[in-house]
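One chain comes next, on its own, written out as C-alpha cells in the form predicted alone.
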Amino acid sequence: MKEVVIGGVKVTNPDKILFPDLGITKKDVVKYYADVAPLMLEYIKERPLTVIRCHGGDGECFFKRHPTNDRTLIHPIKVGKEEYFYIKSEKELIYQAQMGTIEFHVWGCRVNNIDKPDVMVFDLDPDESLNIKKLREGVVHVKEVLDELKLDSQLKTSGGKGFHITIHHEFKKSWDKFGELSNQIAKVLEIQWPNLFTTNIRKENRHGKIFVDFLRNKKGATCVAPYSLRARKGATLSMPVEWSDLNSILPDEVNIKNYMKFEKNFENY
C-alpha cells in the first residue's frame, strides 16, 4: 500500500472507517483538519485542549485532556496539580487527527494567561420538542442583549441540537467574575423571556425551552472549537457562521461532505 503523507504527517491505516454512515476514512478526517487547519488553529492555538479521540466505527471514543504518555507534537503545561496540553501549529493539530482525534475542545484562556479568560461561550440547548424557529427566535434575543452590552458575538453551529454564541474580548476578570458576569446574562434572558429561555440544568424542566449553558465559562471548562467535527453520526462540525445565515442554517446541517459549500463565511469569522 502506497504510504500516505498529510501535511507532513505519516497517515496509518489511512482506510480505516470512522464514520459508517457516510463512508469517511480516517484519511479523509485528516484530510478535513489539515484543509482547515489555517482557520481553525487561530482559536486553538496555545488553549488548553481536550479532545475526544475514536479509533473505529463502533462508537469506541475517549476522552483525553491530559499528557499521559503520548507527549509526540505536543505541548505540556501544568495548571495548579493537572498537566494539561496545547499545540502550536498547523502539524501538530494534523498529528492529533493522525492519533484518532475526532473532536477538539478548547478552554476559555490562553496558556500564558490562564487565569484570564477571553473567550465567553453561550450554550443553547433547545429541548427537543422546540422548534428551529423558537430557537432562532431565542439565538437573536441572545444577541440583542450582548449588543446592549456592547459586546461583539460570533455565531457557529454546534454540529447538534443546538447553536453557540462567542465572545471573543479582553474581559480582565479573574475566572470567579467572568463566570458571575456570564450567568447574569444568562439569568437576564431567562428573566425577559421566560417562556424561552431557562438556566435549570435539569432536563425535566427545561420542557419546550431553551437551556442557556453559562457554565463552560469556568476555569477547566470547555467548549467544542470553531470548525471541529463531532464524534457521532452524519460527521458534523461546529462551524462560524454570519448572522445573516442564521434563518437559512440549522445546527447540525454542515458536515465534512459539505462544509467547503459554507466558504464564504471563512474569511469573515
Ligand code: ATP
Contents of the next structure:
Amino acid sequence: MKEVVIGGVKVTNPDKILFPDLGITKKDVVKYYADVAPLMLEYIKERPLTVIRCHGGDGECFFKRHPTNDRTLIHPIKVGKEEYFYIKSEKELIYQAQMGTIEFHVWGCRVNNIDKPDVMVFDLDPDESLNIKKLREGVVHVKEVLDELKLDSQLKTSGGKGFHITIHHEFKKSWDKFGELSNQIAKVLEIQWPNLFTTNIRKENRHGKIFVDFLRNKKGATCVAPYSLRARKGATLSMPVEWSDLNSILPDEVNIKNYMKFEKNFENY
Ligand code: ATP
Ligand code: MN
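Please supply the corresponding structure for the form predicted together with this ligand (the preceding block corresponds to the form predicted alone).
Let's see the whole complex now, leading with the same chain.
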C-alpha cells in the first residue's frame, strides 16, 4: 500500500514496521493516535511539547524539542531565547504521528501562561529490586499526602517501570515556588516512609526503594503525556487509570494492542 489517509492526514509509508516485536506498522500508530486524539488532546493542546520520533525498526529514535523551518501543522512559541512548539487540533496530533512521532512529552504549563505551571507530576521510579506490591503501596501513600493537602490527583501508568501521579490545578505560583512545593511533598514522603521512598537522585541510594522524581516540576522539564505510546519494546503506553484500578494494573500493562480493554477509562478523562 502506497498511501492512506487517516483523520485528514496523508500517511506515507503506512506499512513501515515501527515495532518489530509486534509487527506494528506506521499505519497502526497513526490509527492509534487518531483514535485517542480527542482524549489525548485535552492534555497536550497548547502546551510546549518534546516529541520522540523514530523512523524504523532499527531502534533509532531522537528527541525533537525545537521547530525547524517546516512549520506544517505546528505552532512555534518563543520561551526566552529558544523556540519550542505546540499543537492544538486533532489533525495536528495525527500529523505528528505521520512525521514519525511515537512519544509525546509535555510541559506542565500552557503556552498562554508559560510562567504559571498548572500540572504537578510525581514520577515514581522503583528500584529494580522493588516488587509491585511495594510500588503500589508507595502510590497509595502519595495519594494520602496529596489528599491531606486537598490536592486532587490522577494516576497513570508510565508504560515502563513506574506510575505517574499528576495534579491538575491552578497553582498560581512561580516555577520556583511550585518546584519548592513539590520538593517539600517529596520530602514528607521520604520522612514518613523512609524505607519506601528516597528523594536522592543517586542510584546507589535507591536500593529497594522508590525514587520520587519531583524534578519534573521545573520550567522546561517534561513528563510523558497521557495516552502517549512509548518507543519501547511492546508498544506500551502511558494510560490514565482509576485509583481503584491500581491493584489490578501493571505500569507496563497497557499497549497499542490491548488499550481498548481499558476503554472504561476513556469516559473519565
Ligand atoms: P519509567 O516508568 O520507565 O521510569 P518514565 O516515562 O517515567 O518511565 P523516566 O526516565 O523516569 O521515564 O523519565 C521521566 C520523564 O522525564 C519522562 O516521561 C520524560 O518526559 C522526561 N525525560 C526522561 N529522560 C529524558 C531525556 N533524556 N530528555 C528529555 N526528557 C526526558
Ligand atoms: Mn519514571
